[in-house]
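Presented below, as structure tokens, is a lone chain in the form predicted on its own.
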Amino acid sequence: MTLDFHKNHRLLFGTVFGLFLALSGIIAVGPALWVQNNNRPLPDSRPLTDEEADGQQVYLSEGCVYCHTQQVRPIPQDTSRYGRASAPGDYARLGPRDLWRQTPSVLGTERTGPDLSAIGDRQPSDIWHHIHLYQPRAVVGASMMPSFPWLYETKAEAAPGDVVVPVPQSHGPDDGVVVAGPRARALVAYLLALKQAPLPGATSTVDPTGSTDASGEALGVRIYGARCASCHQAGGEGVPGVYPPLVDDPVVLADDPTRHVQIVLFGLSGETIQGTTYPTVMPGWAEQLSDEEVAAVVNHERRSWGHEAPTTTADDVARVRQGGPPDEQ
């Protein structure tokens, strides 16, 4: 018997179709289940909570992963902006919810907008996030997202436990109130959890931008953009009655840089700044920038948009660090 595949169609299609299938097992199926049987969660991660899953269905559902990704290349294009270089480890934890849906593909094709990795640790803010999905352009004026306002609800007047969103009045509704409906909460929720748990061993360059200047100036730059610019925005202008400007903040001009550090550390709440009260929370960065990073990014903040105040070190900044947050002093 000889093989004609010129002639015996069976043959030829058997034949084909028989290393189709030997080759996705070789290239796709045994690799995954391999990976799948012996890849373990970080040591320092935990798995979502309900709520938290239950945002993950919606940020599917309302199409995210067409413009954002969950995976950090490890070039300095991502590693400066978005976090280390993503690991197996931290996809280890993610699964199917049922026997009816397959594990649920957040990792992206398309980098439309940022990578969300660890967006939870580079935005802790859930008022930022919902302003934010209610309408981008009320906190990022170039952006292209388009809004969600369908997750969202106008009140005449908010009730008890409802998370009221403080929409610029130049974004927001003529009247009332609007209100975060319960998959906007589950979708902010989601997205305050993406962070990445350190690698076992794994150590961090302070400084990837390579500079080695007194002040930081590269890094400083760097740092603002990655952390505070999406709230008090690229030109230090703020947003009107949400996030507070820092041109010619006295704080930010002051000669003693102690208050200036305070704040980048440990955050800050319910003060009135200059005559108005804001009704977001500043979070403290003290456990995600060393003290190089604080100083560079205070620096920036001092040293731009006109402003001419002295520049600090990272011994002042280890030294209100050591101090502790002004109410424990």
Given for the second form:
Amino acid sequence: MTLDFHKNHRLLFGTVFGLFLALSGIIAVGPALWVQNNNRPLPDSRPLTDEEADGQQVYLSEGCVYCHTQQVRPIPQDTSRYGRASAPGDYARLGPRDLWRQTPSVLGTERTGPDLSAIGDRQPSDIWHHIHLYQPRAVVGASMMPSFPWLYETKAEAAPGDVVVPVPQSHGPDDGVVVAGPRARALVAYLLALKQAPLPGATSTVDPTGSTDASGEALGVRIYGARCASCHQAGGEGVPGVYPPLVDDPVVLADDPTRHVQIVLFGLSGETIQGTTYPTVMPGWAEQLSDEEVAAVVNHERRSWGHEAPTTTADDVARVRQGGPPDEQ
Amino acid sequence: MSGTDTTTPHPTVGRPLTVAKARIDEIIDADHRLTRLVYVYLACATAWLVFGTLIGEYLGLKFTWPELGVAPWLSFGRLRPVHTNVVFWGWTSLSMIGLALWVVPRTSQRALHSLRLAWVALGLMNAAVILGVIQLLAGVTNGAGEFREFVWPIMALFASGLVLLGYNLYRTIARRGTEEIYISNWYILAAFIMTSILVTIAYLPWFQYGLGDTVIQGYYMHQGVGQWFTPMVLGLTYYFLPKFLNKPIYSYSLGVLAFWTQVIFYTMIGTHHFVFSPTPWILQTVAIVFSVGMLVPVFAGTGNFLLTMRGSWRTITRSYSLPFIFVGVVTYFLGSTQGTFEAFRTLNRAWHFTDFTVGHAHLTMYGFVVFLIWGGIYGLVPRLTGREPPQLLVGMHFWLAFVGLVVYVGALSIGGTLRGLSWMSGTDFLDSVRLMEGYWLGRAVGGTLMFASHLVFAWNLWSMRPPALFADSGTTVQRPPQVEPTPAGATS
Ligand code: HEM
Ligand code: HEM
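I've shown you the form predicted on its own. Could you give me the structure of the form predicted in complex with the partner chain?
So here's everything in the complex, that chain up top.
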């Protein structure tokens, strides 16, 4: 028996086998076990509900992961857009779905579309998600995201309990109403559950706009782009019949900004604006935006698109916030 | 005995469009049952190539026309894993194996241990890909980790094929007629061994909770390309290049150095797919350091091949298989060096998550792996069957694929870089979507050329089919082991 790799096949291939197995243990299995066993779910996070977990499966099987990441890197370009840097604890609740399917690989490797780690914070409206999934270009003109109409049904009339999706006429079916199917409802429940729980010991709350380094005008532009443009559109023109325009809007142009601030803080629904009643809801932002941020975005709306309405300050916003939602809501 | 059939002179007039290529100089008198086995492997692989890249082409068009075909099974999210898994497990794997089933017995100077086991493996692997495609189209995924989308019962079919083939080739090598194990066989059998371990680890659940899954996913993705496709095609090239050039490999010991550094360094670099992710920082640093270490096997490998080619340019330009091999070797160098740069944190910051990675994936998988496979097929199959493809069509195949690849990778590399810079500048995300429109269209144009070349290739493979593909017209007795010498240099 010769101890020569060139001549002894048992030695050669045995070495390859042993070496690769050992290195795999050191570099993959060992570290995987270590991160698995040394990371706990964040104290303020909660497990997914059954519906949200089903939604996660829709997310995987419709291939959202190939275009969307769920990992915020600790570098400014990410933290200024998507939230705080992801921590191992954010993923600690993930595990194999069942005997047949493995742990969801939600981190992703490509960002054809934006990161979704905190999409539930950034875009809290379920109806917006439904319209966007049914037809992304109905709300985001430049989008190349695929549409997912097979998650929806078109019915002649909505039944009680149906989630009706008010797709703009230009993108909807000729007649009938669009209703979210069970898979769409689960998927959107999952998207809304994607929020970053605060890290233990961290002082500030989640700040997906990373606004700390910007102020005034720039801050307003940033927040408007990140929080408002998906519905009211970048130019403030809105989506006809679905989201109201803010250009030349009476509330935005009113001399007293109080109501404007109230709406941004506490949201609005069922209001008839310039003759149109909107089937959708304006979410309130009191929890996600600071006083400075609310003032900045309100002022942005009051000074853009040819507007020259009086502006507000963070102190005024703080007062309105203290006053709570107006009675009629 | 081999090499007995010298070619009759063929006129080279009447082909004004191409440089006259040398015709093959020998027809190997092989066991035609092995020839048929190899050919059927290649034919199945080619069917998967056409199917898989038709889907790749369609996916590319969807970036420009997202409404092109709206149905669950036509959607981007379901077809993307179909594309990647079909080209990985269907096309690339089966074609490499087909060639290896020829190379290993030949360099071991032994008949293949068992033809029947090889047929069984082909059935298992084809079944895995067919079932996997159906599974993905039906909207079922294992966990959506890339290249790991088949659920385990389906991947187990593929893995059993791997193990059967590994055993089959091991038995062939163990009973070899030479004293030394030729370097090709080091690479090829090592690939089977490492990949069998890899697939097993990737599908065991116990250490894959939470971020454990991410660590394994990085390891799996990189060992898939690094310890399966790479050593397989390198091993094949260590046989084909000297064989087609009819001269010894430049340095046998460089090949051995590249082998061991490949096995050790490549295994360590998986986490470079997750730089800046919440996986342990130290793991990422190790991956980056060894990504630099990878320059050793890459330089040793390409240096060895290029030095072997030195002085033979005339032979290369006159051959229709060697230009493919030349491109494959050069892109191995370029793509891998590019990969090292992508791993650096400063550059990864800009390139990670962009289409630049997709460009790298195709530069390597296509320019390196697939071009080497084509070089092997065009060199070997005519020698086995005595039938040559029309030279004009081989030239068309080469140029369509090559220009298509350059356009594809060029568009995504430039676009991906600009997109990364746009993200860093902090402008609206949608700006970066608009910015990519032209580059995505460029990719679709390159992809169209590539896809067209695959149709030409499929035709060429058909025109090289063995005379007795369907009818078993020859002897059924197992021939004595081949006594044709192994490639020059095999025993240095
Ligand atoms: C020494 C050589 C190499 C190094 C250091 C390297 C490095 C890298 C890095 C850092 C990435 C991740 C990029 C990112 O996501 O930002 C990557 C991706 C990739 N590499 Fe390489 N690479 C090398 C060689 C190769 C070879 C030879 C192949 C093919 C045979 C290959 C195929 C791929 C593929 C397919 C991906 C994309 C994975 C995915 O996200 O789906 N690489 N490589
Ligand atoms: C006609 C030729 C081809 C075209 C048009 C094409 C197109 C595509 C497209 C559009 C994607 C999705 C990219 C994305 O998600 O942004 C993709 C991914 C991929 N393709 Fe291809 N492809 C072709 C051939 C091949 C071949 C022959 C291979 C391998 C042998 C291959 C390997 C891959 C890999 C590994 C990925 C994943 C890349 C990543 O995640 O970074 N492709 N291809």
